[in-house]
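Read the single chain below, which is given as structure tokens and is the form predicted alone.
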Amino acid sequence: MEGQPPPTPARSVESYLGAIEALVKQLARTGGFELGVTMRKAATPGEEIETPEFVVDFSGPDADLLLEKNASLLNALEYVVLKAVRLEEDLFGKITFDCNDWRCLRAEELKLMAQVAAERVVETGDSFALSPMSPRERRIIHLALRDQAGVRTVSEGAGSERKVVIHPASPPARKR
């Protein structure tokens, strides 16, 4: 159309990889946070779960200030600092913060306890609800049940207090 800028053609998630390392350094060093930085490529991504391409990985004898209260710093982090670069919301699954490969091995409780409670949604046929998440948890949530006879999965709620309810998958027959 006539007198529209053109549209401007999307960043890759490279062409912020120094301002978020450099804002990560700053960050730290004004806080006086012992922690060391280092940035580096993802391991090949797994099939069932959406890996990053990218991971800012933290290190040092601060790191397990990061990791307190369900590392509630290190996602607060990870937002402030994604958000502050300006970062596309489409790349924002493409970067992840991490500290002692926490990341991980919540996945894996996560996972864990997705297992647990549909065997109790089926077993019992009552829904069960788990506590509220993050997006990136809901998530790993939805993809370990996705395939998982017996259940259903959606997520109720708003802004910090969402979460992922396990229904049955067809409601019960009614007794007559």
Given for the second form:
Amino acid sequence: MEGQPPPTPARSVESYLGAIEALVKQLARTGGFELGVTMRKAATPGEEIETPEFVVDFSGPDADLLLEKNASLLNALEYVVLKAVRLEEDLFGKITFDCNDWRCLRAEELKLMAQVAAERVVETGDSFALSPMSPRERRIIHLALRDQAGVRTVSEGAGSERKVVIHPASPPARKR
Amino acid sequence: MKELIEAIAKALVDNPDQVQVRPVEGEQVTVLELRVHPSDLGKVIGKQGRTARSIRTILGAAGMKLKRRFTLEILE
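Moving from the form predicted alone to the form predicted in complex with the partner chain:
Following is the full complex, with the preceding chain placed first.
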């Protein structure tokens, strides 16, 4: 396609919404997905962990398909669409794809998981590796344990295998 | 399904007119061969293959609805 628009500095996140909605609808149609999409402002801006400004909210008969395997289809659509509209990657967190409040429920689940794992690390003095997660999910774990006494968290591994490892805060006291 | 991959690829690349998708029908599986302008390969593959992985996830889910397996091959 000729005549690429010149790069406009500091585009607002809002200015991407039209292109996102059009592409999402095109992909739902060509992929045969029975999904409706609603673009809305995030309900709770300034919530402690995730601070999206806009939500691309899906509903419909294929919602279950979207959320299977830890929402792999939802996450794949989000990544491809945000890439395609040329949103700068450090702004990806500003627009989130969601369905049936999955993001919120998943964050609660992750925080609980972090808590249980941290307690185990404190009890045993052994490090504990969580399963591989996306940057967004790892961030939720790091923040959930930021003020937890007795543990520290580190991301280890590369690419899709990157995971959070919870270590004891200080070398474990030797039991005798 | 060809239309889906074309739509995704054209949205990702800088040269949408150079996007070609060719379906190769097998017995169990349909392979979709994707060709893009050489300078756009990185756009459809992504950092550590993340974009390609996402496209395959979308393709797999769409295939589930049709009860048929589809795989994506990105040709260089």
